[in-house]
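What follows is a single chain, given as structure tokens, in the form predicted on its own.
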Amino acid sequence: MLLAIDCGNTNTVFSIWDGTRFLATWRTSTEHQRTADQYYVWLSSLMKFQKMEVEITEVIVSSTVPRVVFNLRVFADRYFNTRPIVVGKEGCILPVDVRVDTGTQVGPDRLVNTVAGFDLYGGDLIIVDFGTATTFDVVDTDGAYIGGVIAPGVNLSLEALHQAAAALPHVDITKPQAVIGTNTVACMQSGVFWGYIGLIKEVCARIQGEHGRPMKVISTGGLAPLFQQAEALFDEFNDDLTMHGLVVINKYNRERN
């Protein structure tokens, strides 16, 4: 079975493959400084807490911090004797092309979701992905990543608000009742969640002015319902788009070895 990691900069989700549908999928924070014996104790607790008895055979990784890429192979190589594909180093084939300027290092993240895009839903896509930053992902035709934009997470920009303003506290994201805000809360709610609106209609629409064709706009990540309470600005919405693309990721590289 397959073991499908992707370890972004806040959180890191560990699924379980069977070759036909994902049997669980856990999440921890993301720590560089994690060894590969503590994630073996902490996945092997959950497995054992979940009765589930399962032969981990390949593992594939797709990670925005470089730093815990190292503790992750070790943890495949000892635990599974297996030696992990990482999206982004070498030895990883992508099923699509990248094209962005010469030199660029576009994140594993977003290569893994554009894989996940075109296998699902065909080109032509933007992927709004709600991260620790909200990216916009631009698919093609063909299923080649041609580039996107990157704009401060949901929960980031609360967060800089809070720190950088003695006398605004922290609050957590959510529809307000109404756009004017009558207290300190819910002028900050009203602010980030309509300022985001605002950012996600209008970037997607430039960004189908450019591209020149009618594009589906595609969403991840935990924060999208809440966003499309509001109006319909996704034609679909997908919470495992990153954990499907690295299966059909592990899936073309294998068949080549």
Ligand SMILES: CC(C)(CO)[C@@H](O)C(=O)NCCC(=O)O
Contents of the next structure:
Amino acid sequence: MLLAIDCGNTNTVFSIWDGTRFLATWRTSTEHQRTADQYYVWLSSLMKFQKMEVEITEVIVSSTVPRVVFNLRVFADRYFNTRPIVVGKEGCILPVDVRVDTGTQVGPDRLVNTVAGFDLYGGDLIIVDFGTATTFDVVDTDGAYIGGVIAPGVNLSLEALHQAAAALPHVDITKPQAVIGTNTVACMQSGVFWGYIGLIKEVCARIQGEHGRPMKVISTGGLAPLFQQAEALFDEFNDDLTMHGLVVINKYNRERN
Ligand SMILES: Nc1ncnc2c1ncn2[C@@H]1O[C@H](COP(=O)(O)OP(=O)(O)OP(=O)(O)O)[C@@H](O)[C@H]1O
Ligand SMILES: CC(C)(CO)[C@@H](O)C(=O)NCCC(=O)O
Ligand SMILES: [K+]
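Form predicted on its own done; form predicted together with the ligand now:
Expanding to the full complex; the earlier chain stays at the top.
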């Protein structure tokens, strides 16, 4: 069975794929100090809790945080006796081209999303991923990653206001009743929520204009449905997009080695 690990700057998601479906998905915060042994204690206790007795034979990792990769390699080697495939590293081949400026390091999560999006929806896509940052990945007709946009994440934007301004509290994002806020929290939520609606619409419209072909807009990440509630911004929402991409890349590499 496959253990797929998606490390973001905030959270790390572990999923077990049995060849047909995901048996379980667990989330932990990303911490580069975490050792291989700590990952194992955490994962094995969750598996035991769900009475899951599976043999993990393959591991694939996508990490936007370079420092966690070493310990995840040790974890795969020590506890599952396998060498993980690490997206973006030597030994991992992608089923799509990456056409960007030479010397540019594209975030592996964006490459994985590109592979998943092309596999599920075909070419000419904009993939909007609401994570620590909000990224727009542009997928060409042939499935190639050809660039995109990086904007500050929703929670990061709210947190930045709180951190920088003494009188602004920590608030969670929600869809405000009105645009004109009548208290501090409502004003902050309005700024980020409606500002984000504008950001998404403008960025997608300009990408479509530059690309010159009709594109599908795919969204992923926990906050996508919140924005979709206010306006029909996305053609599809897929919360498992990154995990699906990891499964596709794993299969592609195992068949070739
Ligand atoms: N209504 C909501 N308000 C606040 N946060 C939410 C809401 N719905 C979902 N979330 C959060 O959105 C996040 C979505 O997870 P996702 O994996 O897309 O990004 P992340 O883990 O925050 O970032 P990264 O992948 O960069 O680590 C989760 O942390 C989840 O708790
Ligand atoms: C933009 C993030 C942080 C989004 O997770 C990640 O994809 C990343 O670190 N990217 C590197 C730069 C790039 O993708 O162009
Ligand atoms: K993510």
